[in-house]
Each structure stands twice: as structure tokens, then as C-alpha cells.
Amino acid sequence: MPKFSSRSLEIFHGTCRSLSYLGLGEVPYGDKLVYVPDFYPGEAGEISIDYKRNGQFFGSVRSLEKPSSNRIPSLCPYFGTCGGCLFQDYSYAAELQHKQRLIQNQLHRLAGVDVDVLPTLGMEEPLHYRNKIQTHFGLSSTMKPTLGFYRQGSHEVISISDCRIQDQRAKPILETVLQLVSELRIPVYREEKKQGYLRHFLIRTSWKKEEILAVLVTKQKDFPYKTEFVSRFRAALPQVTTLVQSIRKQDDNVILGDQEEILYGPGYIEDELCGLTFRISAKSFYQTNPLMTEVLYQTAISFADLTGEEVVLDAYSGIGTIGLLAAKHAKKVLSVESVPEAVKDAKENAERNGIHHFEEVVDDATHYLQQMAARKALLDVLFMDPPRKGSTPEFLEAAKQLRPKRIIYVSCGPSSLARDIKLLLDIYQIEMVQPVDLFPRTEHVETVVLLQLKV
């Protein structure tokens, strides 16, 4: 099971009452609430108390006394080490219904309305389905190279190639790329010496097409032997399309870099959703659950009701996904991105389509939302699909001033969500909750909210 630290605080028996918003099991302890990974509701163990962070207690299960019902074993044998999943060993179905009454705390609490949340939409077997895996450098125990995911709480490196949750088309590649890093000795970057050459590795790939883009995150431009390494990856994975460069010199956490050099291929892929194709390179935004989506757009769409005659915009929208797929049904729809990469592929992926009613603009949101409503521009329906820290007051506001007759608002993040709707309120009213898994096994959920003006 997993463990914050072999250093506690207290021990003591306690019971699991419920699942915090992070996917921790809360566990009542005198005056204190206790946060324990990998315990469930209902299940009772020895607990120790490891840390206290920020005014909040965290713990781990010594022993297990008594489990719960939903209690599943882990097929995956690094869970509990990587950080990268927490349901691992919990029933999907329970998941599904932990998330549901995630969203519907979250909108008590936060935003303080009690409205009926549609059962969550899952998938029929949560495995691999993730079209993006991040990965990263780093040296074992013993100074050899490994190329994996970051152990639960720190930056130390595991070695992983087979992950539940990743494309399984990514398994060979990683092993090829390590074996390669070790027989030309490349020297990986050493986050705590600032020395070294290669940081990160990203593979996407594309759900309906044949295609996969690798990026190779470096500290510099030119490493040793890179001209070789180029030449044997490509021999030894020809199912690799692409390869780019992304060359990230800042000594950050930040994963890509400012400077990017393709190394052989287009340095994009294409993929297929909703009858669209999408272009997507290094830095676009793009889902990482190709099958949910779908759900996810699909819902979205059925929510805006177009009838053919509206002006939509679709605001935060990467590589112009949503925006796209509503221009079918709409008068004319408006695009802002702040990423230009981003917004070059909203443009090629409009042409690639054959949609001409759809403008593109490399803006952030909330100062191109304030000059829509300065000039008090028409605008009929508003879909807005924020990062995980949600949107600004500002641009809710703007949104208040234009008054569209609905807004549909995508959601990854559940508190950020509640507390932006709170601000829509006095004009707009919730007509639709709807959350979707596109993050099984872990404690990420999406959301689609209509919200109707009220007359």
C-alpha cells in the first residue's frame, strides 16, 4: 500500500468515512480529519499519522482490519510507488459513483446549490487508453539511466514501460529509447546538479490513424551522439512518424521548451474524432481519452441545442475541438487560444475540414471575452473549457455582459468549477450536470454544466 513516510507522528485505529476531492480516504480522528491514500469508505486499519501540511493531517494504512467490499486487487505492480494512478485496486463502478457525488458535494459547498448529477459516464474497460505519456530521466541506484514515471511524492525516477493506463504502443518504444540512452552513454539531466543532457520523453498517439509523434526533451540543442541516436531510433521504431526536439534550457519543472527542431518527419500527427480530423503536434492541447472525448464533445453539443443559426464561441479551445464540431450545426463560430501553435493547428484543422465559418484568434480569453462585451458584440452561445484552476471573474463577468442564452462549461477541475458557476448565478441558472471519466484510476473527472439565462 502506498505510504507518505516511515516517520509518524501517532498511530492510531480509524475508520474511513468518505473520499476527499483528491481521492484520499478521510479518516475522523479526535478534533483531526485525517487524509490516508489507498483506504476506503468503510474500511477500517491502523493508521499512522505521517505529516501535517498546511494546517491538514496526513496518514497511511499500517495494517488493514477491515477492507471494503469494493476493495479489488491491483493487476498493476507498481501502484502504491508511481504516483500516477490512485483506483487501482477499487471497483470501477464505485469510482464512477465516488466522482458523481464529487461534483454534486463540490456545487453544495463551493457554490452553494443542491441540483440532481447524472450518473457518471465510464468506459467499458478503463485500461490503456491514455494517447499521451509523459515520461522522464533519470539515474537508479546504481548510476544507470532510466527513463520512467516519478515515484508517488518526490522527482526520483522508476522505471516503467508497461503502464495500465498508456497506449500500449508506447511500451516498445520506451525500452528502445532507454536501451539507446545506455549503449551511447548520453548523459541524462541531473535535476539536483543542473548537469546533463536529456530531461523528458513524450510519445502521442493517434486513436484512429496509424501515426505517432516522440518528443525528446533536452537541456540543449546539441547532445553527444545525437545524430546517431536519431538515426538508430528511427531504424529500430519505424512505427514512430515524427520526431521533434524540444529543447527546454530553463533549470524548471516546466516539461517543454520555447525552442523546438524536428528532427524527421512532419513534427504533427493527425487524428480522427467525431467525423473531424485534428492535426496535433508537440504542444497542442489535445484529450488524452480519444473514446471518452467523443462522450464528452458529443454531450457538450447535444447541451448548446444548435439549431444553424447561432454565434458560438468557444473559448479556451485549443486546437479547436469543441469549436469545430459545433460549426456544423452553427451560424459561426469564434476561436481564442492563447497558444499560436495551438491556434496554427485550429487553422490547418478548418482547412483540413472544409470550415469556413470559423475565425481563429491567438488571444486570452478573458481580455478577448472583455472586448467582445465592450463593443457589445452578439453572441448567442459560449463554450468555455478552462484549465484544471478554472477561469478569471473577469471573464465571467464579461460573459454576464453578453449575455449568451447558454453557456456550456467543460470542467477538469471540480472546485475550480463550482466556484466560477457560483459567479454565473445571479443571471444563470443550472439546467444540466454532467460528469465524464476520462481519467479512470485516477482522481480526475471532467464535467459538462449547461447553464440556461434565466428570463
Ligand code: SAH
Contents of the next structure:
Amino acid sequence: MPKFSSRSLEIFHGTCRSLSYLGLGEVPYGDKLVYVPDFYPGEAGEISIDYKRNGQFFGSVRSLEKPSSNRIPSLCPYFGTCGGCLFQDYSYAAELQHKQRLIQNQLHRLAGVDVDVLPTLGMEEPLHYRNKIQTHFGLSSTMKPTLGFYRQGSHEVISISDCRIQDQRAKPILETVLQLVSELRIPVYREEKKQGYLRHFLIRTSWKKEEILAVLVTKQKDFPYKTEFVSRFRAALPQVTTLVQSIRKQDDNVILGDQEEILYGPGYIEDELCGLTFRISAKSFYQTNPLMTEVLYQTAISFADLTGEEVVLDAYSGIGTIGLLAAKHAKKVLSVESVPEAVKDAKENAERNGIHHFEEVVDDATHYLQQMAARKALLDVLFMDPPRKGSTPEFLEAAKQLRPKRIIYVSCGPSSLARDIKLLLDIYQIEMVQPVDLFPRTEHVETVVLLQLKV
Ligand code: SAH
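For comparison with the form predicted alone, provide the form predicted in complex with S-adenosyl-L-homocysteine (SAH).
Below, the chain from earlier opens the complete complex, with every other chain and molecule after it.
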């Protein structure tokens, strides 16, 4: 096999063997594996190796010689330029199968178990599902303001208002904001110069109600023509029921700031899921695909098999969604979440849904569970839905001491899921693994796992 360094360009004929965790084609080359975007299993072509990062080789397709029968024409004009999604040119059925296999592989590799993973539950049409749209301000090469998504692998902003996965209500809002910013000549924030004001613009749409929350993220509280901007925004976009300003002073990649000002409206929107009403504020976590979130929650609740007699804990609970849904079928529901704004929403949500046997605490989930274990608290069913990086060994250890008869692990990170499950397998066994596709046309997938206490 020819030698190559990180700089030299190597060209070879390769065949895609499988898709990686991140949705890249895996192409064997000698004893190496080259990761190639937009190259699907079974496809063959001329591949160039473009760079090496962290010991791994990344390439691109120079010419596709044998396309897969799963390849379809992409209908998105930005596909390949914008880094927002993958798989726009891959059949959705094949994407769902890939996600099922991926979870199976991670469980095998990282937890050492071979279990049957159920087929991924997906959307009928994987379109316009995203209720949270996160855009950035930038400048074009002619120094005109832009608003949209980052170009793949960079912080260059491409103006995109039309997107196949976002809620269609976002398009006119993004267009109006860009027009206002251009007309009023409000300087956008420039990372490299540390100058300007406007950083990001977020939209959250309610699925079931005619409500939209918009968040303008700025470098500082005041910016030129602020009053004018707000009044023209409000007049032009009556569908946006509340506008919040978030102030992020630090120069980093975090989007939302610590300081918030409600520019008009209540500062939150409401939505309905599985028959309950939820209040969502700018900082609270809320799943981004409402239709499939219902499927996810229904799966989690059915796995719990509640009879009305159980004490349930919803750990990493966000605005309390899973816990509040479980409350209908449980004796008592405890929930723990680390973001105070989300807990405030959860308390409000319990109140407005008339659910009183529900207790929500602001705490680190590990700390909370350790305390429960120390006082030998009673726990029948544990729901856990940690962020992508997963939970902690200490959390899992405390869970084992509490010995709930069922653990329902909801995860958006198949690797951390498998790593965490491994630590439970001495006293729990995997009963069901159900992938649910909340993120069509991206590499991400949710999984619900039912773990049963061994007798
Ligand atoms: N179950 C909720 C939220 C899941 S997202 C839903 O379906 O909407 C994961 C949540 O974990 C987020 O709300 C995040 O704020 C919270 N979180 C992250 N780290 C945490 C920690 N160490 N302790 C408690 N909550 C945490």
C-alpha cells in the first residue's frame, strides 16, 4: 500500500463497506479505513484522501462509478454546502435501517451484548419537523449581513431561510429579520474583530398552538436601533408571540447568554404533547421533533408498565415531560434536572395540568440519586434521559443500590448509552431496545432501552 502523510493527497478506487457512527462512508484502503461523506454502502468510486485527524483518514468522492440503489436526488439546494444535515440523497428507509444497525453495533462493541434491536420507528415523511431553528449572523464577501447556517466545517454563515427539515413557519421570519437588520444597518458581531452586536437568532415553534418564541442573541444589552428593530419586528411578524433578547458577552461557541430580557410577550410558548400542555422558555430543553417525541414518550411509558402503585423518578427531566406523562399511571413521581429555568417550567407544567403527586428538584442528577441511595429511598421505576454524553458511573452505581425493578433509559447518544448500560448488566438485563428517529436526515437517533432487574 502506498504511504501517505497528513498533507499528501492519495487517490484510490474504493468501495463503501458501511456507514460510520457519524454517517460517513467507511472505505477500506489497505489496512486503513477512510471516512468519506456522501458515499453509501455498496457504492464504488475514485476516492481522494484529503486529510488526517486524530489518527483517522478523511476523504471525498472524486467520481462516483457505481451508485447505490438507495441513492436519491437531493431536493435541497444547500445540501453538501450547509453542515445542517446528512442523508438528503439517501433513501429514508435505508437511513432508518442504518440507525438500527448502529445501535446494535454500539451495544455489541461497548456493552458486549448481542441483542435484537427493534426496527427504527420513523416519520412517514421526514420533512419540516424541526421546531427549533438556530441561525447565526454573519457577513457575506461583499460585507452584506447574512443570517443562516454555518458552511460545513466552518463559521462562515450562508443565508438560508428555506430548509427541508425546519418548520416552514421559520422562513418568513428569517427573511424579515435579515431585511430589518440590513435596512437598519445594525452591525452583526464579528468573531475575528470582536466588534458588532448581533450574534444568533433562534426560533421555537409550538406544534399544537399558534405560538412562536424568537430569541435574539446579542453581544451586549444595547445595540443601535434596538427600539426601532423591536417595534418593526413585532408589526411585521405578529405570528411571533414573544421575543426574548439573550445577552452573551463571552467570546465562545455557546449560543445563549446568562442574561435575558423579554422584549415583548410572556417569554415562553406553550405546546401540547400526548394530551398534556407544556410551557417552554428560551433556556429549557425541549425535544426538536414533536411528532416523533410523542412516539418516543409513548414507547418509554409503555416500557415502564406502570400500574398506579409505583414510585417513579424522572432523572434529567428537562421541563418534566416524561415524569408528568408517567404521573397518570404512578403513585408518586420525583424528577431532577440541573437547569433552574427548566425546573420552573416543570413546576408550572405540573400545576397547569393539575398533577400534584409530582416533585421537581433542581440538582445534579448524580448527587440527587446518591442522596436517595444513602437514605435507602424507595424507587420502583427509574426513567433516565441524560444529554448526549450520557450519565456517570456514580449515578449508575446509586441506581443499582436503589434497585428499581425497571430502568427506562432514553438516549440520544448510542455510544454513551452502550457504555452506561454495560455498568448495569450485572444486575439488570436488556429486555427491549427501540430506536426512534427524532432527527431524520441527520446522523442522530434516539433509543429507548428497557432494563429489567434480574431476580
Ligand atoms: N427528559 C427531557 C430532557 C432530556 S435532555 C425531555 O425529554 O425533554 C437532558 C436534560 O438533562 C436537559 O434538560 C439538561 O439540562 C439536563 N441535565 C444535563 N446534565 C444534568 C445533570 N448533571 N443533572 C441533571 N440534569 C442534567
